[in-house]
Amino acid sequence: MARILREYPSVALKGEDLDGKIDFCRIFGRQAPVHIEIGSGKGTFLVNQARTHPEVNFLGIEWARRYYRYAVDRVGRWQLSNVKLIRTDAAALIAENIAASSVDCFHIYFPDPWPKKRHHKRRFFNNTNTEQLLRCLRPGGHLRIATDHAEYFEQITNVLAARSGRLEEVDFLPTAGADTGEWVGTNFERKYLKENRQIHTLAVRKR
């Protein structure tokens, strides 16, 4: 029997409700560090991390409607008041609705690699989006990345290396939901590990 996905208005943010830059204090009802996950999938990371770190506000961005609905349902069932989700284009949201120096950490785990060369322009990591991430990060804020795609990882490291004057590499520590041998414990990671794919990780801090 298929799982019935419930809607939780307290979890879901609507793009049409946003007016300018997001006021995180208003939407979460408190002042707290802000972490944003780009590409939340079914919400595995968000639920595990938010349960372990109730002192942090988490915003998940997901474009795929079926994953977004599943994540909202999962967060709502856990009654997590420190997680919000929005279904929208991440690049546009970050550029238009996230204020400068307002984010403590961006989590980007297993972004779509768009492996065909003609589709590389669709990849999230490019100069424009990276500049927006750095604009939004607070000094001392982190950017954490994991991917199974070696060529995309090389592109990501090259993009970040070009900004080494503003970033310093730090240790990538496993997240709250990671089991032994895992880094982030997401559904994609577990699938790729079963396929014996190598997982590439990188964490940097804004100077």
Ligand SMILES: C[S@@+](CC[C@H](N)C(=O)[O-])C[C@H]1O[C@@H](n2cnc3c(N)ncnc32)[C@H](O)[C@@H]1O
Second form
Amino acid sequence: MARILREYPSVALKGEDLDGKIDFCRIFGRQAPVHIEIGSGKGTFLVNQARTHPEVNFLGIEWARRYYRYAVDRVGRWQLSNVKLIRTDAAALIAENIAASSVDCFHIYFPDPWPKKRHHKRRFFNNTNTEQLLRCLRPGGHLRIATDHAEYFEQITNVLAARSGRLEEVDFLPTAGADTGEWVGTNFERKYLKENRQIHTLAVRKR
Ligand SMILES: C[S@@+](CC[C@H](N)C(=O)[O-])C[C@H]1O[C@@H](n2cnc3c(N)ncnc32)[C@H](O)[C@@H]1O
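Given the form predicted on its own above, what does the protein look like in the form predicted together with the ligand?
Next comes the full complex, and the chain you just saw is listed first.
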């Protein structure tokens, strides 16, 4: 039987929250470090990380309606007041609604690789979006990436290496929900590990 998904209005960001730059202090009702997950899927990372780190405010950005609704339902069931979700295009939201130096960490796990060459322009990691991520990170903030796609990983590494004056590589530590042998414990990581795919990870820190 299909799972009945509830809406939980307190979890979803509202239109008025997007009038200009998001005021994280207002939407979470407190001042706290802000972590943003881009492409949060069914919310597995957010739920595990937010339960382990109640001192952090988490925002998940997810484009696909069914994943977004699933994640809202999960966060609502767990009654996690430190997680908000929004269904929108992450590139547009970050460019328009996230203030400079306001984010402590971006998590980007298994971004769509768009493997066909003619589709590469749809990949999230390009110069424009990377500049926006850097603008939004506070000094000392982190950008964490995991992917199974070797060629996309190489592109991401190159895009970040071109900014090595502003970034330094740091250790990629496993997340709270990761089991033995996992890095992030997301649904896609688990699926790909079952297929014996190699997982590539990278973490950088804004200088
Ligand atoms: C391969 S899935 C990975 C999901 C999850 N991070 C995981 O590891 O299980 C990529 C997700 O990113 C979402 N996505 C792709 N482009 C996006 C965008 N521009 N803005 C927001 N979400 C996006 C997709 O809808 C999909 O849920």
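Superpose the two forms; the largest set of C-alphas matching within 1.5 Å is the rigid core. Positions refer to the first chain, counted from 1. Just so it is clear, the structure is predicted and the values come from calculations on it, not from any experiment.
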- After superposition on the rigid core, does the Cα atom of P9 shift by at least 2 Å between the two forms? no
